[in-house]
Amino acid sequence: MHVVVVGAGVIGAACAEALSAAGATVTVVDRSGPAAGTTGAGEGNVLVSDKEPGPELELAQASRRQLPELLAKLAEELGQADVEWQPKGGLVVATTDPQPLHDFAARQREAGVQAHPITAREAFELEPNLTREITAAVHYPEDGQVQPVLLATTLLSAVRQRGGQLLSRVTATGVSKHALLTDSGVIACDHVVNAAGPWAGDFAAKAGAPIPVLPRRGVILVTTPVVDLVRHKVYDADYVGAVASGDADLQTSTVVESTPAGTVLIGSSRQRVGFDDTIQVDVLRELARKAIRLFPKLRNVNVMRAYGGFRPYLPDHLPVIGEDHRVPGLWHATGHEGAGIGLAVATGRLLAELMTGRTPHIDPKPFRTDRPGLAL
């Protein structure tokens, strides 16, 4: 079985890896190159803390369990698989009414998430530089972080080692029976996987199977290196509401975390502005202001750079994973918005299971292409 995956971001890479592990011959095509789009503009979040109980949380929990196992397997197969995986845990704090945070954590615990309410003193022991204005805190030991480009390229390395190939600077233009059409020619195959991220809607339309994927822009600030200022992934409780919102207008919420290099990443923003990649100073200023409120010592830290990217947004906030009901041989794996890094491993495994006829490890029905939430 020959499968062509359109998109060399982390979702496409995860699908390609899972398919090649299942015995398929895999070709990955990308109009730019590995992790050149959404993945390269991400923070590397692997979160269970920000999701309401339901299908997306189940996908996140499955992916979180599988990621360390997959990395260990790839390290043995490739000789190395350093993706800067940090299972450092997350801390969600409230600075206003604490009840919504406690209620949310209680619902998550019922769904099997480790969500531990802690006192302010315990929060300060975890994060000594945290603002003293917090009214509640919940510790999420399962949250983690990876370097997203390294994760995608490591997955693609496994594909190539198993005999697959990556074709960069090749643009997919459509599908025909048993083939992908590109600007470089026709690639014969048995199946095509649409993992084109924010551009998946455009490719799906060209393939005759439109899905309402839209780009949702996010911006991140990066500070100069500092020592031990932030130890966990820390964010304000209003982040959960921003993730779940479908509002097109600008929304910002505070997410602060460190990297192995000592820099601090500051997010997050969400805004539907098409593919306008203009860096807006007012957005950067808002992110900085909110981050300083959470970690006052950041006031004395310099910002080194800012970058932005587009996330694949679907109106019902669920990715689409599975075969298209209109075009035989066309499959979709997209719509993960800003959670793609944390959902990638389980997404790839689920798609490979469905394509090869194996029993799915999670219920695929909520992610099907003919669900009401995807109706155009």
Given for the second form:
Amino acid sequence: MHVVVVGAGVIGAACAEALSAAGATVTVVDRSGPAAGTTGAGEGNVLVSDKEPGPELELAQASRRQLPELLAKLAEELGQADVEWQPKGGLVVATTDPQPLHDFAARQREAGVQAHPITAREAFELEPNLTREITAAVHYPEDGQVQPVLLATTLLSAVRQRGGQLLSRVTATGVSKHALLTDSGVIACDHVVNAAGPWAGDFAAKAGAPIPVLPRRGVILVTTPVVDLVRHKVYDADYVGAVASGDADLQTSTVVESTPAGTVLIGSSRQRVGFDDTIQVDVLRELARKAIRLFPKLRNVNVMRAYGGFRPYLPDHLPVIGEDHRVPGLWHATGHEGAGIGLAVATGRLLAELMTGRTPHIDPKPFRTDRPGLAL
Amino acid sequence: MTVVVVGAGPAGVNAAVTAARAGQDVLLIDSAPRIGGQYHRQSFRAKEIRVAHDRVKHLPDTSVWAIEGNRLHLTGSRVVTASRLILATGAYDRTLPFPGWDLPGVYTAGAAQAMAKGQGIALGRNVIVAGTGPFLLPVASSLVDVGVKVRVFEANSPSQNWLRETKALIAGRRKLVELAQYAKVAPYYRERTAVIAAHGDDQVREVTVAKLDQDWNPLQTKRIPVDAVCVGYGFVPQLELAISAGCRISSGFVEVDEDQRTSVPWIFAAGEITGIGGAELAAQEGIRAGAAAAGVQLGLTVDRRFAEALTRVYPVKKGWRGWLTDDTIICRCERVTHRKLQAAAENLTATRAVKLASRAGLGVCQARICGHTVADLLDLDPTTFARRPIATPIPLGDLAANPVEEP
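Can you give me the structure for the form predicted together with the partner chain, which would complement the form predicted on its own we have just seen?
Following is the full complex, with the preceding chain placed first.
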């Protein structure tokens, strides 16, 4: 079986890895190259803390379990698989009414998430520089972080090691029966996987199977390196509301975390502005304010960089994973919004299971392309 | 509404004064305490020279950290609205990596010049100036003036290359007069020669000097003792504000028309960001930009033939890549070696992915030092390393504060 994956971001790479592990011959094409789009513009979040109970949380939990196992396997196969994986845990804090956070955490616990309410004192032990103004804190030991570009390139290395191919600077222009059409010629194959992220809607339309994927812009601030100011991933409790919302207006919710290089990442804004990537200072200002509210010491730290990217989202805020109901042989794996890094591994595995006719390890139904939430 | 000029070097000061004389209110913004830029840097001990026009307001010690439409965000939580913008942000030294270039005692030519000329500091008794370009001569001359024993190693062969540039030489004859004043360094000047390695434990003690072929491959080498090395391989334009503002970049420089107007109609650019040509050309471009921004026709033309010839006479040739070893540091901020860069960048085509996978260019200098080098080594577009939406680091507290409108 020969499968062509369109898109060399983390989702395409994870699909390609899972398919090649299942015995398929895989070719990955990208109009630029590995991690050139959404993947290279993300923080590398592997989170369960920000998700409501439901299909997305199940996908996130599965992915979180599988990621370390997969990395161990790839390390053996490739000799190394250093993706800066840090299972360092997350801390969600409220600075206003504590009840919504406690209720949310209780529902997550019922769904199997480790969500431990802790006292303010325990929170300051975990994060000595945290604001003293907190009203509630929940510790999520399962949250972690990877370097997303390294995750994508490591997955692609495994694909090539197994005889797969990576074709950079090749643009997919459509599909025909048993082939992908590109600007560099026709690639015969049994299946095509559309993993083009925010641009997946464009490719799907050209392939005669439109899906309503839209870009949502997110911006992240990066500080100069500081020593031990932030230890975990720390979020303001209003993160949850922003992720699940479909409003076009600017939303920011604070995510503050350090990286192995010592820089502090401050995210993340969410805006529906199409593919407009011009800088908006009020967005940066809002991020800075909220970060300082969580960690007052950040006030004197320099921000040296801001980077933004486009996250692919669908109107019902669930990814699509599975075969298109209109064009047989065309599969989709996109719409993971800002959570793609943390959902990639299970997405790849689920897609490979469906394509090879094996029993899926999670329920695929909520991710189908013919679900009511995607009706155009 | 105000004409805002960013950069107070030869281009910016001339632009500001010209626009003011044409009746405009001008705000001249510069990161240094005094006007002059790199070329006319004022000694802090001398009496300050100021812009003598009451319509020009000089804002010293200030950087523009972001451009958003016609709003310029300034350090210190200030913001200004510009009716016209003139970018004259200049250029900084280009360095090339070689084994040991990160040792103490290895300086950029510009830093050496600033120390010698601005502060009278000698870098040692026995100093080598190496690289390419006419700028090596004033640097060496300044060092001689503070009592240093200097040798100058020019990697190209300008004495031959200029023979093919007779038209440019005639156009730039005044430049030749300027260069003649550096005759005192001629006895210590060698062409087709370069420092390809620096040695020492805590500080540079010796360098490997190579005779080069025309592509800069080493032909023969010898080690000689030194106290310091100053390196300059031309200049890199400071493009981040122009890129943020959406100005078209071509062949690595801001594209301008004969009025110095960029592809963004209300923005003008002058000086080194439009092409490396030296202070005199920068000043002429500044005058034209200032006039055009004020809506005045000057009817002057600028002769760029000499400046354009500079890139042909003093190119950076590919042979420098052969000077590197696997362990040579490429990115100094993040200590990324040549080996690590090549391994991390395998199969990557996007600059951002290369930076994140290798960490090259992610440090405090934000790829200002290594960007061009990384781009050359991996065959990427150097301009992609100059994309910096936050053009200069600012404290998060300043970003969070409500900005004050600069009148």
